[in-house]
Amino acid sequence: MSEAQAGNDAAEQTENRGRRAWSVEADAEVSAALRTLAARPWLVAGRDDETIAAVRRNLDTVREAFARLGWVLVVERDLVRLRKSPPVRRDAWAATAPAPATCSWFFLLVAAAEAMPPRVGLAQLVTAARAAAAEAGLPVTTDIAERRAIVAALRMLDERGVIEQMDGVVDGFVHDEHAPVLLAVHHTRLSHVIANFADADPSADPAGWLALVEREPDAARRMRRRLVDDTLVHVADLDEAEADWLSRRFRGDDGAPLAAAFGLHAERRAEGAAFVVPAEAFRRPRELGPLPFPTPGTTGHAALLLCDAAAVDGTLAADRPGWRAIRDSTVLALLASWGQQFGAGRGGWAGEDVDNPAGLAGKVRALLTGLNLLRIDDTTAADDGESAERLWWFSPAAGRWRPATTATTRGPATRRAARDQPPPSDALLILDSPER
């Protein structure tokens, strides 16, 4: 037996031992904690005490479930931090991520906070961050666009409990550089801001650094992450090893126990698979993550209507089993028609979207692309003698929901009520966070 063969056999035996050893001991409390951490990797004392207590009560089980994904759970006295892998479909998530300027100031403020006292004024922190920007060769304009980016970055840090607002109003900085705002800097949490590291230099080779951070050679672990971290997995997107895992282990000793640990249903179709959130597992759509669906509002309603239109009249293609296409011009015509049908204002669609179907199409595109329910083919040529036109390809999963027959009511009270209502059916899980 060769040394390489011996190594492969040892690896297979280890994998088999791992497959036999892993069992699900999760209950509803554990499942809820796993889902919360996957959607919000930062839990901070004073704000998330109930979930932190649940994590501590079930720490071994929670860590074991995340270990199946290669994710590390950090538990400190006043902080629980899940170190996740970068999200799949980087480009789709980047489309809905914070603006580049906000991301830059996020890290500049982190760099500046290292040398700040535990309590610091906003103006002092911003001055240090601008000095860090100048040192890094980044432009400092001090204009209103920059101040807005700084405020947005401060909100992101506040959400993570890294730099918290103690007194004053951060938003006031947009119009007043000297707005009296007192901030608390949690130095022990600063070290947890960057979840993933790589040996390459991100400034010299950003693409290479990202590739190293995202690299996961084990196909089984890649599939587990995709199923937990993304809406659904399409067979057509998988390599040979991933497709083999999906066919042999999705319902068996790996996928099904993982879905059960998170309190999810494993759903398998010929075109792909998904972990589905049962309706009783959440109270509000926003608990599912940053891109819940279906959702009320003009964009969510228009997206549902387009999914239904594709299911009824979309064009099928032999090389995309189950996918249905609608021409770009048809999308714009449908949105314009529905805008006129539902009208603008109370009880109808947002006026700006009724007046601008192209703008609404962009919002719907961003939503459905982020959900992995839509692919845009910019290079498709017409085969019927007409001019070439961009096609909207809707995933087979887009047909699982039925649209409402009326527009969303838009009064403040009814908007709040609609926001707090669960979707009408089981939802596909969207769990992600921009800082991974």
Second form
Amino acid sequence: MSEAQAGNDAAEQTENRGRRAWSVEADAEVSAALRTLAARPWLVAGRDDETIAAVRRNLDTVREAFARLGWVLVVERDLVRLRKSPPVRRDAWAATAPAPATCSWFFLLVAAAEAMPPRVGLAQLVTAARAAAAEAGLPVTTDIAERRAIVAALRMLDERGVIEQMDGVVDGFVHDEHAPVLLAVHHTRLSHVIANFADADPSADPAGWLALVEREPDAARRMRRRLVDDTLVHVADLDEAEADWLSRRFRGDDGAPLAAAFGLHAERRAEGAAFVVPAEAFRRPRELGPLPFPTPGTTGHAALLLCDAAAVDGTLAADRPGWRAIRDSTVLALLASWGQQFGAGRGGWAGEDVDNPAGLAGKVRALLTGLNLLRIDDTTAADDGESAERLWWFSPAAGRWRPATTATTRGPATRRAARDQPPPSDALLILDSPER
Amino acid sequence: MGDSTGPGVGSPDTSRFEVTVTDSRRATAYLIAPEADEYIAIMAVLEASITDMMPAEIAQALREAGTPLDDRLVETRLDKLRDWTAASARTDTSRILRHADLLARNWRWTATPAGRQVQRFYSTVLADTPAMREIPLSSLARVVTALEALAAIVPAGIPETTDVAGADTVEHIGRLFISHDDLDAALVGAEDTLATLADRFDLGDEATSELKQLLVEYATRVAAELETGSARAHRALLTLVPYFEALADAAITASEARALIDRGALAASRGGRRSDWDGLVAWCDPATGRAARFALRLVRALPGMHANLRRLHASSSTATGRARALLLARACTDRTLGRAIFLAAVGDHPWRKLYDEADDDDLPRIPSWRDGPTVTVPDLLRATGRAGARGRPPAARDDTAARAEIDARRRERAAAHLDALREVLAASPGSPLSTAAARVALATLMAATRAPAGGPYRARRSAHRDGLACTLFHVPGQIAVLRAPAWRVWLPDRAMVFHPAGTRASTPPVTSPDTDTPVIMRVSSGGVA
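Can you give me the structure for the form predicted together with the partner chain, which would complement the form predicted alone we have just seen?
Whole complex next, starting from this chain.
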């Protein structure tokens, strides 16, 4: 063997030693664990044992992926907890958060539980929480509203595995202050409840405190967090540094590897970008978060039809390329019309939504706003001289589900009408037409 | 037996205290008697005195200790203590000068051994919160040193005939068990205190500091030292196992009270019985011994300690978990930003994701969302808002016929296999087999060739598959043959025996040791080898 050949062999061996063994199954397991933690940041022994085992098997890789987002992964003996940064769109997430009273009692129970023994009665814990409320200067009313807030807060703590219900039913506390309920307090988990805190008084200056907690000077990290945590990103919402990251690094050395680590598809469009969950990467809609879309049901169906209607009849604006607007009144008219078309009850839409189009409009608005697919503009639409009215601006991303060909939608009422009263041309809804 | 206290002199007793037990537990009765404080004070004086005391001397000592009692009351209490076997009295002969003195109570009092132990138990365990005891690592070192010295002393030879008695041996045995007692008592106390502290979450700064000290010292030093030391001691003890009887005899022989021990009047100190040595082996066991259990308890206590230490770490008023929680509880009541504050502080909101990717891997340019590839929405979902057809799912298809056919085929295959087995077992070595039988035999033969050799003095390799076993013997010069209609297999230097699974083939007259080298096999098919 020549010296050159020997040298090449040695170099090849060195390279092989340094190369990480690649395994499809291992990468898929890491991706699944990352997605699970992004959807459920608390994994508790006895409930999520399989996922905890997967996280432990791939701890370094999982930690490395979250470290790129600036998120800390806490791995205890019986707990895996992902400490995320505050939500990227504060108002959108806050809209679906628990009521302020529930949130307040959540923290009061946390404060009270610190000095409790590992097994404690519900009444004892609540008494301590009320003492903590007095210490914090909060009123204690002992009325049913307060008891409901306490029960809701206890459920939130139970979901996180911090204060678990061992015996009895917590709901009984609403009507009986002395309901015999045994709770287990996990003090080691309790210390991980508060993930983000700034050195300021949040009650004295809430906005300032939030600004401190949400502050992230690194544009690249801000973009990674938005893409991983949120549905999509619009270019128009980005500052210069963020837009630069999107144009240069989304498909390059930063965005694409991050999406691959989570097993997500990097969707880049002229108006923005998104990390999308492939259809085969989840089994249940809740793995997509609290607002999956498109989904069955009256609200999801109405939202999908409104996106299609905006694509057909929406108004364009020069300063919002790709966005389509529909007037508030048009939305209500469309929802009322579709309610009549599909009918109420079995096989159709929910009866309460058919009877109350305004209420349905609120649900659709909450859904699409939460998904970053809709923005409500309260400025007047007086360009054409009409009266002031709110506009529903549909994101360009709403067009990703547009029907490929002309389609018709028929509800049961329509089908019944078709049998009785041909021709049904007025019951047809043209969903796809040449865009304006 | 019933017992009761009557009213005392100078301090009328109105209560009745019954002691119904008659055994040594009577010595503890004074701890729970109604006048326990007075009894305990008297016992403290007796236990602290190096000589017997007169009641007047006891009363004087009580007054000096801040518990004044009348002399007659002291005598009454002493009588009860004697009844409960906690104290004893003897006549002071030096004070008997007249006949009348014989009737007087010229007694000098002292605490009985049981009474002393009870009083010490009260003062060291019950009276105060147990103090954290230091783990005496010097005792561990002495245990290890003594054991290793003993292991070096015992000579190699037949243990039963070896005389291990000697001055050095006895000294090491004494040092060993004294040190071990010291270490064991400290570990038990430390374990209990550790568990108690780990379960308390209302510790103040001082107690948490104590816990921090425990954590640092125990986790980094004591556990490691204990593990290493007990492992060394265990190794030495394993060497000494054959000499345990001899060492126990040596310990008794060297004792000054040997005669009393032999007569059963006294029990030998630790080390004088075989069971003491066996217990020591169990104590030092690296897997289940006391040191190992201590380390395990330490590990279990760590999460609780961590939680407490976090509280200590954030000890300023605004940085403790409780203080932060109270601030956040107040902030969450804000009607506009309360929910956002909650989400920001907790940091466990679930993500929000769109699903199903569009086919956009090879796009020549970046399109807009409305002009780019679409994501398919099922027609039914778009048309009706439903994910699938409603109603009950149809019943499962009737597959009885298919199951019956599969069962028939399975039975047929089993019958054919059984026939093949019978043919193989009935055939003489080297005789031709049918194709089916030869395949069954070859499968078992291949398993046997892959089996490991039976060792340097055994010449067989054996394996079984599907009810047929095959054993290969290493016989130099012999060639085993498996014949099928279309192929043959030769195994040089082997003898091949097929037999039912679960039976053992008899060894040929001439064999030689086999090795783990692969079995050479030659196959011919269609005249080509």
